[in-house]
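Starting off, we have a lone chain in the form predicted on its own, written out as structure tokens.
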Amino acid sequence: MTNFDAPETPGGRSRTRVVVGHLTLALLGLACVFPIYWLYATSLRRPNDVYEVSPLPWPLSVDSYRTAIDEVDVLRLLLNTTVVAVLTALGQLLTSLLAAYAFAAWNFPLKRVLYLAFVGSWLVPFQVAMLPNYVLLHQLGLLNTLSGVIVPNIVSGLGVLLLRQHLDSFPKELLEAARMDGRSSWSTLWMVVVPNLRAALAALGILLLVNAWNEYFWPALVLQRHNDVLQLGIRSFMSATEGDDWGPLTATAGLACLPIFIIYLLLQRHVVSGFVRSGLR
């Protein structure tokens, strides 16, 4: 009887499979990406002709552009947005590190029930946290700062979570090598952990970075008297425009994703390396 089944490709699978499953995948893609071309395509009309429905936007203009950068004064809440994400994403970075190391390298009394409080910090919800985090700045003079966005925000029980994973994998060896050649723990984390971990540091740090420059709620709390982050400042030109000015919006939109993407296509070989080494997909 003649076989009539499809090829199977060297890995065993039908090749009708994996057409199918590269289809679902390129779909999906598209499904993604086609709301941020549309941001942009948007912002590139020109004014009258942002309700244009032509996949292609032309001819192109960069009046939005200008709008937005004279009337929201992007640069500076660039700027601002910019270093409370970074700061904060490095504050959680250090922290993360030094925490995960600590479980991974050291036995100590309470050490699961600490890594479980470290663990169950990042399952509470920030409504808990918030009020206390509002009385405390309020009664160090923070609010209405930068810096009362910042200082909260310097811890991470996913960044504890992510690292312990990584670090316990670590070859114990090199740890052990390391204290017979007379290192100090201190000396042994920054000269021998974090150069093999840079991957997993990439990765972590690229998603500390998104979610802290994506942060709304918690600025919005705490820069009440002041518009001093993107966010707010989206949030307030919305307002004055009463919301259907899309021009300089979808500029001021795409002009905030646009470092992220940037760091992203510098880094996405580390961040896709941290994840595979860390069993996560």
Contents of the next structure:
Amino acid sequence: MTNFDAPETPGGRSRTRVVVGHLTLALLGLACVFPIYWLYATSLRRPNDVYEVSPLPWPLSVDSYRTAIDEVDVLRLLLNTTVVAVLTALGQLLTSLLAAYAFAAWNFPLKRVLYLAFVGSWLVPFQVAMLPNYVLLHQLGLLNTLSGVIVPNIVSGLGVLLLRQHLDSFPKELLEAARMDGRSSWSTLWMVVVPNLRAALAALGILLLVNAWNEYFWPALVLQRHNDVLQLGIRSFMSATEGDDWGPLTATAGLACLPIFIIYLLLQRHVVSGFVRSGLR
Amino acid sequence: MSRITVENVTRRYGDVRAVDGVSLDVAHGDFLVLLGPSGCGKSTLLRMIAGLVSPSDGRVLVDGNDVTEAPARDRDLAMVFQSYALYPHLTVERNIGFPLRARKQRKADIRRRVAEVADILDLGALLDRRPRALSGGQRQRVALGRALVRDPGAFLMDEPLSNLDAQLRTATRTEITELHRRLGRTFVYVTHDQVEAMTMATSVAVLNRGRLEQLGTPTEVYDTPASAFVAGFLGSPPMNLLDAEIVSRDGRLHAVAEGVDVPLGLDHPSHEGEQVRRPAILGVRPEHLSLRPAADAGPAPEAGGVPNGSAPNGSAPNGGAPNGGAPAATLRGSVRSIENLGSEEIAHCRVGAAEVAVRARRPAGFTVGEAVVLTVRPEHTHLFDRESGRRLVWQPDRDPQVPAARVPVAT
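Write the structure block of the form predicted together with the partner chain for the protein whose form predicted on its own appears above.
Now the full complex is given, and it begins with the chain already shown.
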């Protein structure tokens, strides 16, 4: 009987495999989503209910958000964080693009060594560069400024690495055609390379933006006197003496997550296609 | 107006010489084809002319001006790439207009010029499409259009037809020839396809391992190949090349090998006991051989067994004084296989240790394994030096007192 209806193809055995696979993935997905859900659930409970463990926050309350906005200037922090993250990501994108273009389009002495140095900078742990950077910022008088947060992060080894991979597979004949057609290297970059690299740039841009947005340690080090970015604003609800104020803390954290969610939802297609393609090419 | 001169140009990559001391002079309006197998340096040479690769040695001149160090955009040359290199993000119209925009021309002028070019190449209906929505042939025409739009002094083309199917290739070949005739511009065209070279070129430069083997009209390179390489590269099937020895017998020169005895039609008044022996390569085109069954071979027949009625090339491959009255040469062997090409047949025969292809009109009426005699007229034989591969030309002796000098001399 089995000879007829159960060949060793998508039949019985592989169906259980599919079910088990999906169950595993669903569990993993839940494990990922749960903390975020719990963050928002807690932020929407009434201030007295924050230690409740009922899965649904009921009755709903926005008191925590109100407290958060009253106590720290969330809007200003949001703006500052946006400025820092966007400028850092754009700066990294630009420097990565220029460096990767140079590495991919020209041969010059010490090219390999320089490239290794670029990539090596990505492998150096943050803690190693932290102190020299801090001292330099102090000498430049940039401590406690947003510029101090941005400037040392304006180059990303990872960005150079990823964009060079993309540019290496970029057809060299297109660059040569642009040269024959009378374009300079600079205008070839903007007229030919960038328009054809949009997916990769979008994907990398989002990656860099999320990284910059989530940065906590470096801003905490540079902005010691005031909590000028959102991630540090969260800190003000943590107190050794009175305990942590979970309601406004989760509310601020929830707000801090929103812009990234929105960006991801809007550009999801670009992000996925950019990374998938970078793997396939 | 562009005359392109290449003077002793060399390009080294590490220890490898991709192009090795090549000199060329392409007159205005010429259609020069750089022909050779892959890796022979023809594309590198074209890129050096274009300004995309700089030579390690030598000079490139356009209209007498040294442009060796000049950037590509200052050379007034346009290039069509093998992959077409169309900008994927731009429409056909913007692709064609790209070189003009780079030169900051007025928008109205660009639009007018693009329309003109689109008209010439029949691209009018496709102007709003992007390259990925075009067929191979259409892309090829857009690439041509982008070169045409600037009205450059010369066109450089790097195997522009190699990505097209056979039918389209033939059609586009004719179009490019027509374009060349109409524009009267200089064309430098790289290909490994000898049919393209023979049909399109006004002159052909055959390259091998970075060196220029021969420069001449298509007829010259085909009829009087300057080296065994050129002889073995041109023609389909190419010239049969057999190792042979030149000997003098009964006062005349013969090329002999196993199964081969080819009178060269050259007098060599032999002195008592003298024997000239010189190793050489004997070359015969498949269409200059005629096949006969070995049974009725008998003594060597009268000359004139040219198959297909194809005109003998008329040149005197042995340079000096071919003796028209010489008997036809004979090669003895057996048929190994027969290829039917529709209009004709190619018989592959074994002669001694060598394989010899013979072109014959259908039906030739031979069977595999049959013993055959191949004949060729002396003036249709070619001789090459075994060492250098260069063509051997008979030079009449200036001083008849020195008989030993009466051997073919390498050019």
